[in-house]
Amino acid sequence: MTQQEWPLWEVFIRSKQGLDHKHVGSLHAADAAMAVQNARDVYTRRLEGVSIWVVESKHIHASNPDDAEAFFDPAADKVYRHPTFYEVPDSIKHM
């Protein structure tokens, strides 16, 4: 496999202050190990991250933004899915 044929990988970094991974960009790499190494070199040069995820782009499937109204509206009539009925104690962090 030549460098031009390397698959595209999406890179997600979890920062020191955050609890979730955020998409930071994309890169080409021959395999997952190389993608992690390259992601570390490219996206954490200033020690921003504590965790790196890489996902080959072809494995990501997403909803179509044009279908958002039909796709997400059915959830609006299911109020029990929204935690508006609960009080979260102050001792619970990161909710």
Contents of the next structure:
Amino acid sequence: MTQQEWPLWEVFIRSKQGLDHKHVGSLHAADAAMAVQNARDVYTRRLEGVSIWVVESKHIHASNPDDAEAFFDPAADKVYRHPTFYEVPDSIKHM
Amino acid sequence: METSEQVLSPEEQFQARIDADIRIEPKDWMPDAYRKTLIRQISQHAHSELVGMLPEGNWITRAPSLKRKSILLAKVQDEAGHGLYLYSAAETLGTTRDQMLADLHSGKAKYSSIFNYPTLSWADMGCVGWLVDGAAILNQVPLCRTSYGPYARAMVRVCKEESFHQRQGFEIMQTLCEGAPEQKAMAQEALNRWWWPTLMMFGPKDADSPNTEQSMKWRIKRFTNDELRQKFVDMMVPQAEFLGLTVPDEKVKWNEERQAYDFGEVNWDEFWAVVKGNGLCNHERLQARVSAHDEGAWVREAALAHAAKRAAKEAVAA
Ligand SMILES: [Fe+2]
Ligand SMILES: [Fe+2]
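Complement to the form predicted alone: the form predicted together with the partner chain:
Then the entire complex follows, led off by the chain already shown.
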């Protein structure tokens, strides 16, 4: 019996040139080369990608959902950061 | 200050998010029972994808043409992928792949009973795709909106791939039905065997499904078993008619008032017997799974040893 599970990897796929890599899921693999190979087989069987990144899951650091309010709410009352905050006279074009 | 938020318990806040259709993500607080229910349901679903490869794998070497062989191979490979998406979703809830597989192999965890029926003829590949994947789609489409984010995302991917499965099955049936009388008889014979077990795939009657209410409240489930079973019959009877086949149920009859088909009662004794392990293939399926796992152990170990050796070499070189 195997005592040790293969490490977990997160998979990111660029669906076509010019777009970002996007998280698509995860898989287990013994090393990075195998993770890329498996990601090819599992996540790109129908031309879903032109490029693959894999990152071992343990290297991902995430924000804490319990802090979400304190973390993200300060952005909520700064409407002046959006162009719609400003009134542009009708006669002004191209702004 | 929002006083209403302060008086809500974590459970109430959780339910409020569910009611507002806000998805739950892995690190969010969730009731223990929600977590347990999801682990059970998602892993059971993953096991079904995995074991589901076996009855079809049985026909890959005997598919009647290279085209059919390629299609069947691609379908079976998809099912392996579905298993992987789902195991990954379950792992975000804190269980491990090894634990889930151990539960499958010990018989503690269940998988869909449909895969405990044998695939005896090539027409069975038609029925499995057309009926079994058809039933799976009905179950799975609402799950794309299930409340747990990773599960919903996995289901979106699964559903995208699933409709090819159903179509290739229907095409097999259509080809047989347009062929020689013997071929059509083979299609009818397969339908006779698969019809009732497929109706069982939606699970026990609502009255005998005590978990449904809570699962609906948590929006893990979006329709009840009986609702989905009715939808399936309404969808499939006209398709069988198109093929010139007859579903093996004398009670099937269009009900003008309900705008739905009436149909007969599933043999629930058979359903429970198969669930409890006494189906035609329960033993064989589990045995095939366990030996595939055991015989692959050396590969998993060797890959780890190889990775460790390479990492050590790279460390020295650096
Ligand atoms: Fe599947
Ligand atoms: Fe399928």
